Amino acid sequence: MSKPVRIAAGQGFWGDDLEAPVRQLEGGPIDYLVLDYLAEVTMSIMQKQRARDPSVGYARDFVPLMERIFPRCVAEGVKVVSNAGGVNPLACAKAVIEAGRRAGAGGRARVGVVVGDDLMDRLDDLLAAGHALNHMETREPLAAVRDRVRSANVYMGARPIVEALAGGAHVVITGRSTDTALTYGPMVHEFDWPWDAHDLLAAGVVAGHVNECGAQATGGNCSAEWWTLPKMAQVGFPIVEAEPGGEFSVTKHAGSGGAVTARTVKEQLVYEMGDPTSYVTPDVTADFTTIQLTDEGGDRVRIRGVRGGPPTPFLKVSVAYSAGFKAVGSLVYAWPDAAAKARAAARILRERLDRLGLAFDRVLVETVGWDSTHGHLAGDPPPDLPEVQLRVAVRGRDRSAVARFTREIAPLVLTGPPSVTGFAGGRPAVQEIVAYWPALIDRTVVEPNLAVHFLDA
């Protein structure tokens, strides 16, 4: 049997640990670095930042780490696949480009971009035609919100990877890819898998649900004992070593901290899960209740025996719209009577917007220390607790009233209880709200838009 592929996690998150890429390289052989960076909330953020500016709206973090690694990456023939492109995959394509020849990987190194999910141009287009895209969980067209969508950004699979990997690409690049489909792409092209291989598709997706979350494979955020997990501030994040049959192992490099065991690599598997017996992504179903893990000690998790069906007919759509404005203000209060001074701060605001004649969507009052974690279940307030922060959030459509209630937290410093210790920040600021339209589309009216760009360093 031939040697199995090691794809190793570097991202699980935009914002996330900015060295773990570079540990990966460094901590042992890999053949693949596979870097998630988005979310729906990215997806919102990175438009929001492409209307500012046309040359932007992709991870701009991953052009300066490419340049850091780029040359190691050439050299040892380790290929990159990321979904870094966010709502620009061009823009941050010619960026990495360029970084690698300020990297002296010019002329040894080739760029493959994958482009099409990307709908805003064509969304009129395909609402005339009758793909209504009505909400998932309201069924409402996205007709009612069609003059607030900033973005509209299709799931795509790993057909492209592989089409990308198999054009020779030294680094793949794309947009809004599933984040499982930057794991098991490199598999289908390592072990030349045929698309209705559904178990093995369905095993390469299994794969990247543990990987895509970087350390969250490994021991961050777990919550079974977690405090016994060693050298957390050195956490090694996971690496899948693939097998042709389906079979795989997770890892992670020796020496480094955190744990692989049954019980981190589980935490993960139950991530953002639905149905457990039908997990769908766009070249697969998945049944997740089919997966024999075997912890085999080492810091090495053994599955095998992933069951797969065949894709549905329709590929997710996230739709990125404006829905208002937001801001947010906090006073913390000290003891004594902490939670008392917090809760009377909070209705002496509420009473002076009132008489403001300020109407919102929204208004969120949470007690931090208290009850913002547990809501009601948190009870009745410990009258010892040394501090509590105060924080009230409001939202609305009237941008003029989320700015004038911004100027009605500072005064409660000098008329409202006494005690306030902190108002860190200053006057809270107006968001804009960008919020998440989930819907499906006929996968026939995008599959033939999807195609892979080649750039030579």
The other form holds:
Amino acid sequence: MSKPVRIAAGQGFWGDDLEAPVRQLEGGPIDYLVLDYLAEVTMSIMQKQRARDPSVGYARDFVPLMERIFPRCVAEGVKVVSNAGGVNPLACAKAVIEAGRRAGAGGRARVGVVVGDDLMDRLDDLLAAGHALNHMETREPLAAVRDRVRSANVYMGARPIVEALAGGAHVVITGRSTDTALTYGPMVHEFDWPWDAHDLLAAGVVAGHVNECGAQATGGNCSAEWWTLPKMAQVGFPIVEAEPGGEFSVTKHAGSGGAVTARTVKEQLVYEMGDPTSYVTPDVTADFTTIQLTDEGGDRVRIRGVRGGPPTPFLKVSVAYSAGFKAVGSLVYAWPDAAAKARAAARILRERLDRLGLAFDRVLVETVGWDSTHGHLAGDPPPDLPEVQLRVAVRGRDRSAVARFTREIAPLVLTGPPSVTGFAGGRPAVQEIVAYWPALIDRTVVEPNLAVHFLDA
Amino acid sequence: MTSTMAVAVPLLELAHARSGDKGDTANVGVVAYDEEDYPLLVEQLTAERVKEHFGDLVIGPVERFELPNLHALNFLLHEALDGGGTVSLMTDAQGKVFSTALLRMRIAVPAEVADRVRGRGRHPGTATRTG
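Could the form predicted together with the partner chain be shown next, to go alongside the form predicted on its own?
Every chain and every other molecule in the complex is listed next, the one we just looked at coming first.
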């Protein structure tokens, strides 16, 4: 049998361990380095950045990373596949080409960039043609917020990635590709899997789900006896060893930290799971209840038996729209009676907001150190709680009301309950809320627009 | 399984869990430490009981899905994240710690199971049986 293809995860989100991709490259042989930078909230953040500066709107960490690793990737034949392009993949690709030249990879490196997932310019035409883009949870039609839409991108599958790899790209940059496509795209390319081989594609999706959150598959954020996981400072990110028949192993580099066990992999498999029998992607619908998982020991988990079915006639669209403003203020109250003081301060603050006639869609009071994460399940505060952080957040459509709220936190220090501190950071910032609107669209109206451009360094 | 009296233990001692978000919905995946305990989880961790456990932390319905192949259950907690993502005002806007909130739930198990799992899920320095 031919050698398995080693597909290494290097980032689980924009903001992940900057050294992880380098460790994946230097820790042992790999064939692909896949870097997932996008989450639902990330697209909204990138959209905000592009609105301020049209030359950005992508995962900027990717550029200095590529400057660092480009020569080695080209020399060793390691291909990089990433959705770092965010809402501006072409700008990202140009920056990466420049980074490649600076790093001395000029004349030898090809970047494939996937375009066509941006629906913003076509939105009114699509709505006029009857594509209502109803919110997937609330069923509300997009028309309700059309004038506040900032971006609209379709989730793409692996077809453009496969096309880019077939065209000789060393680096593939996409916008809103599904996280899993970054991993199974290389499998389809390497093994020539046909697009109707649903079981094989479904296995690729499972592999992609394992890879897409980086170290969450290798002991990171693992609730199963977390204290037993070794060397987390140098945690190894997951590596999928893919085979043409659809079976694969999950492992990590020898000597790296963390662990690959049935527990660490299972916990990642159920992460952000919906109906496990119907894990919908643009290319296949995978059934996670068919996964047969074996812990082979030595940081190696074997997965086989995955079944899948055809994809749906729809693609998911990620729309970002302006949804008002919010701000979060906090103060720290110390023993004695820390929780009682925090609650009293919150009551005073709310009365002042009412007297000022400020209306908000929502005011949320939490007490960090007591109930901010588990709510009523945390029970009553312990009698001698040493300290708590009062955290008050407001949300509303009126920016000026939210701005006035940010000026009402600090006065509590001199006008409210005692033994209060933690206000040195100044007034909280007013943040514009760019919200996420998931919708479905008939795939036949968007797929013809997806295209791969090649740029040579 | 009914040979001895049932004892209430925190789910923390029987299972580990991870949670995340999809919009305003949190998901909690619960995985049995020991395969033999999976049927207990299926029997005890009903969608209704999980909904009751969370109370006003989950406004919408709770859905449950079974993954017997992984000895796991997946719960969808609808309308649990104050609008979710960038809209939510919650510290845990992305539902990351709904996992341990569910692991607080007390479930009835036979006494021999309670003895076998006692203290599991807690750091050895802090191990106590509290819910």
